[in-house]
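Only one chain is shown below, in structure tokens, and it's the form predicted on its own.
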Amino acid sequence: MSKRIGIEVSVAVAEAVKLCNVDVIAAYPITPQTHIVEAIADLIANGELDAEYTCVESEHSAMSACLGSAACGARTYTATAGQGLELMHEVVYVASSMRLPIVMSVANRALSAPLSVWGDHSDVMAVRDTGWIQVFCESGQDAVDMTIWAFKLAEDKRVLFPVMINLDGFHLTHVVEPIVMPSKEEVDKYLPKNSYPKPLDPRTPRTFGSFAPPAIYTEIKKSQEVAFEGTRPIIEESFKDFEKHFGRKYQAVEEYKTEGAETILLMMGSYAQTASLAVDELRAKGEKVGLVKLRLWRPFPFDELRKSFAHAKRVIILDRSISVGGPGGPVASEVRAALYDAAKRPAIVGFIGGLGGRDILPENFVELIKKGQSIAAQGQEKFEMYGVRE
């Protein structure tokens, strides 16, 4: 039976990894991810998880080790954050191109310089186009559930792509939340044993990731893109399958009080919980405001967002990273691309805030929404850095 307990989210993620019977973990500790891999190391040392823990000298080595274990058919997990994700950046591409079902938790963290260990989405936005399926978590429960879900999705023979689970550094990783932890029996019933279709085996030699001349490289990338886009219906199917087994519903795009909303706030991650309080306050005053939470970041859910915004007059987007020299934040750019040909395109106003872990309180979200409405009323679609002291 599932059990509801109070537990630090990082430790809960480690427990979820244990429930999934992972074979190999290769990871390097980095704040704010460290508690996850420390807890996993304890589980192995205590005999609670029968797995190989590879102690590596860097995140680049961690992902390299994961390539080898996943290619051999081992259920493989890693975790990282911030600068660590950027150090493994080169190898992250290889995992998706070689169709290796690795699962990785990213404790989202701001990037240097200046040095910051606190959370924002700068790290993951730097790897958004690496070919990994990517989801964002709003709560500790999400982080546990998405970990279990990710292994089943990644290892599905119709998918065979790595999955990245994003959870906000400190605002999620280091807080204690009430979480329903599934039982071992429930997870075993849900998650079959990994059966990688073409594992490395000296008895049947194969070549992985070999040199590709210009004559074939484009075709290989086209094949990868077609296969990656082909995961969309399988992802939806997998969300429904998870709900069937555990009773908790997840979707690529999730709506909160959007009925009749003329203004919609869009965001990802844990700050959506705080934003919902602002929406509650404004709705209580009769304002037609709603919240849309983007769970699936890659592949990007264009169709679902178009449906969510079909009746909105304005969309206000909070990005927690900045595309320096670009049109604002990465999420706002994607939404503009999704809606560029919409018959009744809403006004799109982008904000960038919460950088380096700066808090945005419910009253700040009320102010942000009202400011976005004012900008849209002036016929502008610019972006602003929210909360800057000038």
Second form
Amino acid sequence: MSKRIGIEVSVAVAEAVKLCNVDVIAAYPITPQTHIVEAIADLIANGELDAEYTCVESEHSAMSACLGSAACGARTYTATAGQGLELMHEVVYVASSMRLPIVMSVANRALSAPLSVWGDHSDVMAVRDTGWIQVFCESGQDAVDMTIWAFKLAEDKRVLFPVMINLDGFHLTHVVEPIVMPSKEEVDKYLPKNSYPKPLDPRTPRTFGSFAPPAIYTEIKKSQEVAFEGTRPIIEESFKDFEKHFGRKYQAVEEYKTEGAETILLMMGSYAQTASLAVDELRAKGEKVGLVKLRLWRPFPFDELRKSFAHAKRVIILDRSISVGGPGGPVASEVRAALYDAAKRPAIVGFIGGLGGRDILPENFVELIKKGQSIAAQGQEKFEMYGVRE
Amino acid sequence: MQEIRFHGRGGQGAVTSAEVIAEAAIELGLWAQSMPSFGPERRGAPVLAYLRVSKEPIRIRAEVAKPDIVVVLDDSLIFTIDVASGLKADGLLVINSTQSEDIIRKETGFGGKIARIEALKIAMECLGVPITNTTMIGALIKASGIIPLEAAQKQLSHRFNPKLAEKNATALKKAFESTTIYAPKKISAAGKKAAAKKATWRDILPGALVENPGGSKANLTGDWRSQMPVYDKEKCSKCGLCYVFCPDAAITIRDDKYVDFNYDYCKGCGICAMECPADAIAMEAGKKKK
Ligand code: SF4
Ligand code: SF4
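Same protein, different form: I have the form predicted on its own, so give me the form predicted in complex with its partner chain.
Below is the whole assembly, all chains and molecules, this chain first.
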């Protein structure tokens, strides 16, 4: 039976990794991911989890070790954050291109300089185009559920892509909150044994990660893109399958009080919970405001978003990272692209906020929505930094 | 614009040939472009180089797919590669070969003008090494007049030290004088190599997996050879250095510590001869032992 307990989210993620009976963990500790990998190390040391924990000298090596492990058909997990993800960068691409079903938690953290260990989404934006399936979590419950879900999806023979679970550094990782932990039996029933179709095996030698001259590289990239696009319906199916087993519903795009909403606030991650309080407040005053939470970041849910915004007059987007010298925030620019072809398009206003762990309170969200509405009323579609001292 | 494609083997100097002519043409006030086709850089492996020479600025920045001229620095290539691919019917094939015109035409499927030169012989005579690039430039100039001979000679003096430049200039001139030209001839299309079917994206396995293990067993690099190591057992001190240095593992050590050469894989790079401290290995021109 599943059990509701008060637990730190990082420790709960480690418990979820244990429940999934992971074979290999290769990770390097970095704030704010540290508690996850420390807790996993404890579980192994205590004999609660029978797995290989590879202590590596860097995140680059961590992901490299994961490649080998996953290629052998072992269930493989790692976690990182911020600078660690950037150091891992080149190998992150390889995991997807080689179709290795690795699961990685990213405890989202701002990037240097200046050095910041606090949360925002800058780290994951730099690996946006690496070909990983990427989801964001709103709560500790999400973080646990997404971990279990990720292994099943990644290892699905129709998928075979790595999955990245983003959870906000500190705002999620270090919070103690109530989480329903599924039981071992439930997870065992849900998650089949990993059987990677063509593993690295000296008895049947094959060539992995070979070299591609110009005559074939394009074909290989096309096959990767087609396969990745092909995961869309499987992701949808996998959310339904998870709901069937555990009773909790997840979707690529999740809506909150969007019925009849003329103004929609959109974001990814844990700040959406705080934002929902602002929506409640404005709804209580009779304002037609709703909230859309983007769970699935890659593959980007174009169709679902178009549907969510079909009746909105304006969309206000909060990005927790900035594309310096670019169009503002990466989420806003993606949403713009999604709506470019729409027959009827809402006004789109982007804000950059919550950088480097800066909090946004419910009253700030009310202010942000008002600001967005007035920018849209002026017919402008520019982006602004929110909460910056002028 | 004249478009030229060079076919050679790593180490023969195909890229240098293209560069020398391009630089000479530019010095003459023409427009020119030389471009290597980068692949796995490996001594002996088939390589390509591209050259364009024009009276107008050149804006194309791509391979030469429909050459006016093809230059083949090593005739062993015609048996495995479609060197005449895209070559215009009224174009020119310049080839370093000891083969007859008929065999060249049969293997390349090319009926146009052919210039044949025994470049290896000239290179060995004039330079003492089997590097045929300058020699081939001489043949190319003779058959095409793409630049004056003097312009190429001048470039050699920019590139090499005076002694080497002179040797190369001699090779160039000798090649210019001893090139044989064969007029176009009607041939049957039978010799034309069928283009291999190219894989589409649908043929790619997940993760670009290759079902076979990697290995060099099937790759008989002995075919690449244009010179071969000749072993003098009497001189050998059984040090094993040649075994260590051979890049293609073509040398094995016998039980009695003397060495064996595997000519299926020896590509004739000459590294063993260079490294042997006892001068027990000599490089001899040609594919096979005479
Ligand atoms: S045997 Fe000598 S010449 Fe032949 S490949 Fe090896 S090193 Fe090169
Ligand atoms: S390097 Fe020369 S002396 Fe040494 S084993 Fe080889 S052939 Fe003999």
